[in-house]
Amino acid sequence: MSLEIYWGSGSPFAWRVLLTAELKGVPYVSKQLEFSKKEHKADSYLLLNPRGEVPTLKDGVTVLTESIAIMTYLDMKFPSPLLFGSTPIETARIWSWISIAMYHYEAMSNRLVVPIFEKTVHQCADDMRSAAVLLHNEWSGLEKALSTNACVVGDSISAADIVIFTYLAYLLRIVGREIVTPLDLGFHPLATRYPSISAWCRRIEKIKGYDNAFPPHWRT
């Protein structure tokens, strides 16, 4: 029986799960939910995911929510390629980068993204600029790591690459909107300030299954 993955186009959390499944060649049934139709809030879906969020994975009677938990499940059930490390130090470093993304990148990214969605950019301009400065400080560490390694931890794609890349690509798309341009937040063009991160993004875009996992509405 194939796995079922419930997801929504544009969610970086769902994207990372789809990318994990595609990279590993996991057979799954795609269950795309339309955010515009509130399908993620439908009673039938809330029975699987009471928070009404994506992604959700259903494997027989097993139902899992939260993207990192799902990625871990897939990594243990389908261990090739291994994404969470094969040695204690490698696993620790991967989780260290994932933690940085979850507790630092995401918090600062939200300060940039939420005002755009809520149409409060002008009122929040100063805070958005402050958040951008802090995020640039964080990304400088990523740039340094990628200046000597092909991937975030060593030379092989890991869960850290998938988590960080989906955060980064999502943010770059949102802050690239015309309404944000006057704030001059310094994220575009990426290669000017972060050549190593930019080159790493191009490598991620070439991995197996990338096109299948890419948010479909971003193509239009």
Ligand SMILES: N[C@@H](CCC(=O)N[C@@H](CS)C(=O)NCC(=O)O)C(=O)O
Given for the second form:
Amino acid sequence: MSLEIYWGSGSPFAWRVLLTAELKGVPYVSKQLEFSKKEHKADSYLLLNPRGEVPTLKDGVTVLTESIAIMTYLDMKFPSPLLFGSTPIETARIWSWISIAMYHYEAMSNRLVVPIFEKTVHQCADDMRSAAVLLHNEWSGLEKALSTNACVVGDSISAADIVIFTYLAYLLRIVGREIVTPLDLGFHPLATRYPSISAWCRRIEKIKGYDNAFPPHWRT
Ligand SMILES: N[C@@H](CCC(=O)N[C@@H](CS)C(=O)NCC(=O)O)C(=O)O
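Please give the corresponding structure for the form predicted in complex with this ligand, as opposed to the form predicted alone shown earlier.
Zooming out: every chain and molecule, the one shown earlier first.
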């Protein structure tokens, strides 16, 4: 029986699971949920994911939530290519970067994204500028790592690349909105401040399955 992946267009969390499945060539049934129709809050979906979030993976009677847990499951079940490392130090370094993304990048990014979604940019401008400074500091560390490595950890794509890339691309898209331009947060154009991150993004865009996993509504 094929795996089922429940996802929503534009969710970086769902995107990282789709990209993992595509990169590994895992056969799966795509179950796209429409956020605008609140399909992620339907009773039938809440039975699978009580938080009403995407992604969710269903494998027979097994149901998994949380994007990184799902990526880990896929990596153990379909080990080629291995995304969570093959040696203790490699796995630890991958987790170190994933942890930085989860605890630092996401926290700061939320301070930028939430006011944009909630249309409170003017009221939150000072906090958004402070969050941007902190995030730039974090991204400087990423820029440094990518100036010597092709990928976040070494030269092979890992879960760290997928987790960081999908969130970074999502953030860049949201802070690229016109309403944010007057704040001059310094994320665009990416290549000016972050040439190595920008080159890495171009490399990720060439990985197997990238186009299939790309959020469809971002194409329009
Ligand atoms: N920690 C979760 C986060 C999932 C998440 O926040 N998904 C968002 C989409 S980006 C969602 O479904 N939000 C719907 C809601 O909270 O109502 C994961 O990694 O899977």
